[in-house]
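The data below hold one chain only, encoded as structure tokens and taken in the form predicted on its own.
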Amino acid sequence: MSSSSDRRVHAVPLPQALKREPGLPAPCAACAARTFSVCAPLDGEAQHRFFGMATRLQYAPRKLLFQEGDAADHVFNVTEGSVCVSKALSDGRRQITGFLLPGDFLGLAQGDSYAYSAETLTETNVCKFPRGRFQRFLAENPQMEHRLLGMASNELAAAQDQMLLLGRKTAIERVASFLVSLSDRRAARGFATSPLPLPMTRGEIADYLGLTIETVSRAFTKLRKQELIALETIDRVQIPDLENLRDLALGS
């Protein structure tokens, strides 16, 4: 990962022309991620107060939002782009624990430091909030606290799925499951899935799935030969028959 001193980030300028939603701050009204973000339940007045706490930032690809062990002073809402989250292992390796999309929220910590690292995969826009002010805002706006709890429940379910993925599935089933899950998550947010963007490297997919790079590459080749996927480029995959790929992922 990039060192924490090598962050290229700058404030995001306000768009010149926005499709405004009545009652919301201009950037929020135009935000494509708002309807599935933590702030979705807020009315116009509350959204104005929430946006007033935010710093809108744009990160270049492959830059750290924060590193494991850093002081957990801020939380982040991803509004554009994609982010990889990971933990360092005792032997120096890393375990990638997830790939985040617009609408995902990160940075909440049990203690005073982050328990994982977060690095952008693509050019990424975030809203960054001071942790203390965010927590006070939650206490004053239970509808958003309820929303955040729902998102945390989904993350727990995803973690349980990941345990099953790593413990019981074959290599090709793991790769198929990864592609299906990413396609489903993008589709649920109204994003394009054909072709399916893969901003992560094969090595990062391997770290996420508990495989070697060579095994992941062989699995992609097998899926292509079975005509379950078509590789447009290294970072774009066509899935001509999602249901057949889903059956393979489920071991059917």
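Can I have the other form now, the form predicted in complex with another copy of the chain, not the form predicted on its own?
Next comes a single chain, given without company.
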């Protein structure tokens, strides 16, 4: 799966070594996540240098990218699939702090070890970069640092929304909020939302929403009975009227 479909239509057939072409590296040109990834602002030349530092990896479902406490040697860009990020207490209580989609960036950490774990939910492709080289690249490419700051600001806003959810919303509002925000995030990336795929289990949803499996299950049942959602299968939800669900999510 590595190096076929290499030529882009208007690529000039120059020796690779020159790197004079303004186009993107072939895998980047074909990358469905590039336009909303951290690398979006890079021009052809910078993208070539950036991609030169990358290891492209494919993970099976339910594989660890890294664990809380591991040496934070790398940063990751999710290009396909989905990843769940979590923190745990020593007695096993776990909080999932985010579900990542293609285009999401992973591994920013102050300090030399990861403060959270990351595990794939589905088959997932990432570009993996050594932290040191990534940092040096950032220093030389302020437009990428700018982009990263914008992404971090968005994540901070999402984190504040999630604090409001965890601190103050009822179980049914939490589940409604979860479905609405997942739908919004997919829509923002141009992905299908009807039906909305749920690559995570009820247990993972519970650990994301600060609830138990049973409470999540009961909330799904209640939403179904109120016809605010319909379960096509257990991991595909239809949302007949997103705005109705959004109202519920906001507690009105």
